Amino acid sequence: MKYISLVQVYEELDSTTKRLEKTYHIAKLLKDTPADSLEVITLLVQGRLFPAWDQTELGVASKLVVKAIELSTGNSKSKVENMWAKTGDLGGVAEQLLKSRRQLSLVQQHLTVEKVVSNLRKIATLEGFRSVDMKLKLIAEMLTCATPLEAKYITRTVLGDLRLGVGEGSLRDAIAWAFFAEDMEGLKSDDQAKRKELSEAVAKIQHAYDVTNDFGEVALLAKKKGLKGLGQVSISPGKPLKVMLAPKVSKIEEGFDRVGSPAEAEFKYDGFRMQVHKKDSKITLFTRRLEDVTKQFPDVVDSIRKHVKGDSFILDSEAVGYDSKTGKYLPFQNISQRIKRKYDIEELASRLPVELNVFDVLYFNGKSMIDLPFSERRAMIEKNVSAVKKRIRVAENIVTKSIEEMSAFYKKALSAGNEGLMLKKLDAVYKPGSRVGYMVKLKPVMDSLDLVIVGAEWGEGKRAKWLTSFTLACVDENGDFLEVGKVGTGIKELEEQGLTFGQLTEMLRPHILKESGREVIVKPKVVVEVMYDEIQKSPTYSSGFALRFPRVIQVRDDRSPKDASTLAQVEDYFFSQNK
């Protein structure tokens, strides 16, 4: 497939902000794509080269792309950087400079999708000596062969900044339109009757994606095996799936209303989700953002190997830090550094120990468990997990219909240093990735928000070398990031005081997309937990809301940008804060 054919679809997607039009263009592309190219085309439309469960990254800095544009267009580095500073879009810079490039190749080669993907995936594998030079050569090779329009999107893809506004909902619906709609043109006009006919297909596509985390695989199944094939998709150990999420309630009575009575209640730990996979003898640990952290937690692997029965399984759990002297649970921020640690792992494990609290089983000895009632899944983990103090246990729980008994258990959870309770519906299935009310969280304080940093400002005076004011964003249903305010409070100058401006600056520096004076636009990569006094309506920010007196609590290394708090959550908190 010629790369220019895909690029022309990119242009159509870029030319509209309407979700239905985007869905139509994607659906037409998928429908016309041969089966052997469908998986990779589905990835490229998302600006990805690998499925969501695969954490492989290109690791290409903006400066290297500047150098590649310089080499392929014959322009000076300063000219490239000056144009970039004005527009904030290196893709646009590549396009403009290639229109008037001084050095034209003798034979213009036509780029194919296969060639582009091959080069980009090679870049992702390069490490060590001379790897930077080899990455530069591969990028420059593509740009030299590209048309100006192709160069724009190659550059954006390399930087992970495709800017097409294609969210999961649009891609899910596009797969349904492409393979289960009789009349694509009718759907374009938002014919509600015809869209209703697709509801079954949409539900099955969503379920298939939730358990595979791979729209490419889902699209291929839809094309080749139809609804029957989608309905047969199942989870399997070794491949992480989205965890089920919980909406918040403010009172025990509200919790009972949502999940039924009697209900099960468990401690809500202030740790991080850990999805435990065992296949044959191999144990793999994934965070909520699907990162493989097996090497960082050898102590957890050892506990699972020794104290969990079963040849193959997927467990849902929470890793919680504790003080090795007092045994008291510690907040997430105290152990978050273990997620990213690559060296001295054993030393850090002994200094910052964790206890694994297992609370669900999704797969066991060759069978998916997600369609079983929660009460049966709970009984299964109690039967197969052997508790070892401060190493591994089944999450502490009660089953009750008594408000008084639930209140006493709530107080016990808080006094033990936990955040509150999780209330669970006893006969509920497990819904990956959903906030369906099968479980709810009960906390005594206003819930914080997990927000993505999308911009910043360089400081002044003694803080001139740091980014000091950070623009925060939530995520909408299309996957777009909408601003909800700025924050500079809660961040320190000295490391012994907590999270510092210097640390945040170094996290964000590789992701800078544009600088204009003191203002900086950054790629949405870093997620921070933010507390605030109030949410207000505001025309200033694209979300329509603003946080009053926001303050950073911690960086959430276990959250991906797509795991950030949604616009719907912000709206919900806004309307509930005065109740």
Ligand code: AMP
Second form
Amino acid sequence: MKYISLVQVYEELDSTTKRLEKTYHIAKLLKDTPADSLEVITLLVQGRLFPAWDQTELGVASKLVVKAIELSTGNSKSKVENMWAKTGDLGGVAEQLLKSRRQLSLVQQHLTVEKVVSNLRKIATLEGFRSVDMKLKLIAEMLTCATPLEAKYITRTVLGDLRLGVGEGSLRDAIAWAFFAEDMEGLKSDDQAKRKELSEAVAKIQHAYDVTNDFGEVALLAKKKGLKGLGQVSISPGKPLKVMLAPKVSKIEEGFDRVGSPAEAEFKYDGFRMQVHKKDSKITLFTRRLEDVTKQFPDVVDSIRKHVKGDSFILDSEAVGYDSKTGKYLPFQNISQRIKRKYDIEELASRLPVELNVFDVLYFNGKSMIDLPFSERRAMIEKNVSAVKKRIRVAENIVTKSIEEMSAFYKKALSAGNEGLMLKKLDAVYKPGSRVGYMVKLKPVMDSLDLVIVGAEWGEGKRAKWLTSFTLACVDENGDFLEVGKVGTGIKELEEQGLTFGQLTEMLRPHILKESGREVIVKPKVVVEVMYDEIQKSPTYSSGFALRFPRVIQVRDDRSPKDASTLAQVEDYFFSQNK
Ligand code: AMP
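Could I have the structure of this protein in the form predicted in complex with the ligand, to go alongside the form predicted on its own above?
Next comes the full complex, and the chain you just saw is listed first.
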């Protein structure tokens, strides 16, 4: 398939902000794409090269792309950077400069989708010595053969910033329109029966996506096997699936209202989510972002191997760190370093061991468990997980109808250093990726927010080498990032004191999209947990809210930007603080 055909669709998507129109263009593209290119096109339309469950990254910094543009268009670095500073879009810069390229390359080859994908995927595999040069060569090679419009989108894809506003919702609906709506009228249709049919298809597609984390696979199944095929998608150990999420309640009564009575309550441990897979005696561990962290946690792998029965399974759990000397549990921030650690892993594991608190089972010995009631799943883990002190256990729980009993358990949880309780609906299925309210969290009212850094400012004087003020954003239901304030407090100058400006600057540097004066705009990548004194209404920020005295507690490596606190949550906290 010619790359330019895809680029034309990108341009159509770029020309509208209306979600229905975007959905229509994507649906048409998917419908017209032959089966053997469908998976790849589905990825590219999201600006991806790998499915969501695959953590492979291209690892190309903006600076390298600037260089590739210099090389392929014969312009100076300062010219490219000046144009970039004006628009903030390197894709647009590549387009403009290619348009005015004096000498078109003699042989104008047509770029194919396959060539672009193969070059970009090659980039992702390059590591170590000379890899930067080779990445540069591969990008420049594509830009040299590209038309100006193609160059715009190649550049944006390389940077992981397609800017077409294609969210998961639009893609899901587009698959439904493409394969389950004859006239592609989709949800615009007035025919009630058709609309109902289509929304059922949408629900099946969403479910298939939550289970596979791969829209490419889902689109192909929809095309080849229809609704029946989608319905048969099952979870399988080795392949991570999205975790079920929990809305918040502020009172025990509200908790019972949401999950029914009697309800189960468990400690809400302050660690990080771990999805444990076992298949053919191979154990794999994934974080909530579905990152594979098996290598980083040999201690957990060992506990699972020794203390969980079953040939194959998927468990949901919370890993909590403790101090190996004192045995005291540690808040997440103290053990987050284990998630990223690439060296001296054994040493770190013995200094900062984790205890695994298993709270759900999603698959066991060849069968999916997600459609069984929670009470049965809980009984299965109790039967198959043997508790070993400070290594592994089943989450501490009670089942009760009584508000008093629940309240005593809540106090016990808090005084033991937990964040609160999780209340769970006894007869509920497990819904991957969904915040359905089959489990809810009960925490004290003042709660921190997990916010995404979308901008920053370089410091002054002796701090000029660091970014020192950070613009924070929450996420709305369309996946857009809305600002809620700026923070500079909580970050230190010296490493012994905690998270430093230097560390945060290095985390953000590869994601800088635009710089003007001291201000920079960064790609939403880094999530930080932020505490504050109060939430106020404010016209200054796009969310309509501002945080009073915000301070950074820690970086949340285990959260992806999409997992950040939602606008609804900010609103909710705003109202609950005034109750
Ligand atoms: P929050 O991070 O505030 O959205 O709360 C939900 C998170 O609490 C889950 O994603 C888990 O990582 C964590 N958690 C801790 N203990 C439990 C538990 N017993 N059951 C479910 N989730 C838990």
